[in-house]
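First, one chain by itself in structure tokens, the form predicted on its own.
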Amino acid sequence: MKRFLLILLLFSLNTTSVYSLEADVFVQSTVNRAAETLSGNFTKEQRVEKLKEIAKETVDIKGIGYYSLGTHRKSLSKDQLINYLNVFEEYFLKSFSSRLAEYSNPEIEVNSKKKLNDNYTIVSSTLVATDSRPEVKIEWRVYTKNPENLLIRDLIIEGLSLARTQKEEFSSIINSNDGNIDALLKNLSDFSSK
């Protein structure tokens, strides 16, 4: 009975109303919500919208956006930064949801957690293998400074940081356009409007 109640809690968890949630429980509840959406009887468009809502509640989109800009952030005016964050959020949500919407019933098992400091905990998990895909190791970098509002800051898939990869890509776009942030904004906007 206790196990059933725990599973029920994980599936119905609304992370915005939970006080001092542990990082591993937060990640498991997030992946359970995503899995429920992906295995449910929804159209692709409905899945995308539901996944966007999950991302808005559980991912530090603004923090990832700042990190992805790297040192280029310092050269932006306040208006440019606001514009960038708006464009980045649209880009991030579309990229995140459209990639995930292709999966059907992904099973992710949370294995362990390691507190790095008061601000960050790494949660280790495994995407369970199927006949069509191998097992994948995924680490979640969870921002834990506010225990009432945990947020995902990065995914490290088989040792590759998605945030770091994105930062390098953004820097390459800006540098190849003589430091012009507008080239990056156009690139992100073009992706979001497809």
Contents of the next structure:
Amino acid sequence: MKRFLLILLLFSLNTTSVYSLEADVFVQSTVNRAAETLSGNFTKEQRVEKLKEIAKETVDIKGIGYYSLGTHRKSLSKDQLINYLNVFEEYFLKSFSSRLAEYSNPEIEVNSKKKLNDNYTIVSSTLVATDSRPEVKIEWRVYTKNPENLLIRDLIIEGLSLARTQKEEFSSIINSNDGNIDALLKNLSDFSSK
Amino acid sequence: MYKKFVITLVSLLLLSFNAIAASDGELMLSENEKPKKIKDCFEKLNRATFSFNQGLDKAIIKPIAKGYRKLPDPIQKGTSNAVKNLSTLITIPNNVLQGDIKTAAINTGRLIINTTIGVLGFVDVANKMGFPKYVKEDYGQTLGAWGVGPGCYVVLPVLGPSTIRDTAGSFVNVLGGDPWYNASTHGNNEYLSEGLYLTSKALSGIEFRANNIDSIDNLQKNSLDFYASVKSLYLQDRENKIENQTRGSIEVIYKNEEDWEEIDSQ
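Show the same protein again, this time as the form predicted together with the partner chain rather than the form predicted on its own.
Full complex below, order starting with the chain above.
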């Protein structure tokens, strides 16, 4: 009987996607790491540094950087792209840690996952309500192309995509400067050095 | 009478402008085609109005919203429930116009219960009785559901982000589409007045601002171009609402699939 159950279990594991099975565990463990940092006994600087480390390991910063450039990506030279990605990473890490540092003890429950295709699985979660704010639904777009190295590409908060907002913001800056990418680079570096 | 005539004229102008704006092809909304991008035809004016609104917010609205947040919780909750209850008066006709008779019936039940047992809507009794979650609908959403394109993005003084279609939709409220407006301004009732209507609208705005103080501050602090961020978030939210998609549903995520597919960082 035991053997039968074991075979059944192995069989059922085999039929569902191993990648998507791990995507929710990946999100939950990332969230737990961030929560430990946010509630731990650290100075603000230590907290920010730890959050940046977590982001570097779990977020596809390069992919988000490319995505945020939209169609402008195609008009850049190789050197410009490398330069952009460097500036973007610094901007992203600062903006990310600054946004997160506002939450003192976020409690996130991972609810379900859905595989979109071989490259993406969406993990659905809930930021549990507190006295001062209602429950918030958060979806995580997990890039599963390399099953050994899952990465987060987008957060969709109450139906609003952070990556899409950032892409439209970047596009607005580039367009209001006659398509000049340098204006965006300057804005990004100014933000990082604030 | 004169006021009504002016409002009708403005709405018609706005809608016909929308048709002109749509004729460049990019904003056309056919049944199988979704608009790719909503144009910011009046960007300079919009940015100026946005700055004006930010000034107004800083000087008046935000301080009031902060004060509102200090009120005892039951008062805040009651006010929030009451303005939400008034909004069902607009939601119900829009449920009907969108052919969703079942939800219209549920919302009518909700309105009756909350207005009577819930003491003019201050207590959300229907929610406690297990009614389905309330989803607001407005005339802009109905026009969108009927296939009217959004037209250009506009920032209205005081009221904030909108589109030509949604602005025209708001005019329907004062043209007879909002029973609460009709009763308070045209009804011969000694307890109701235009002032009361305006107060309820202002309260609804303050309530929204008070609930979002932290998230708006955070967004502003972390934006390179706050105007562009607000525009993007507003338009995403309207898109979801018009398609009646539950927040965070998978359909919302699928929409951006093409853009993501070509990004290969590994």
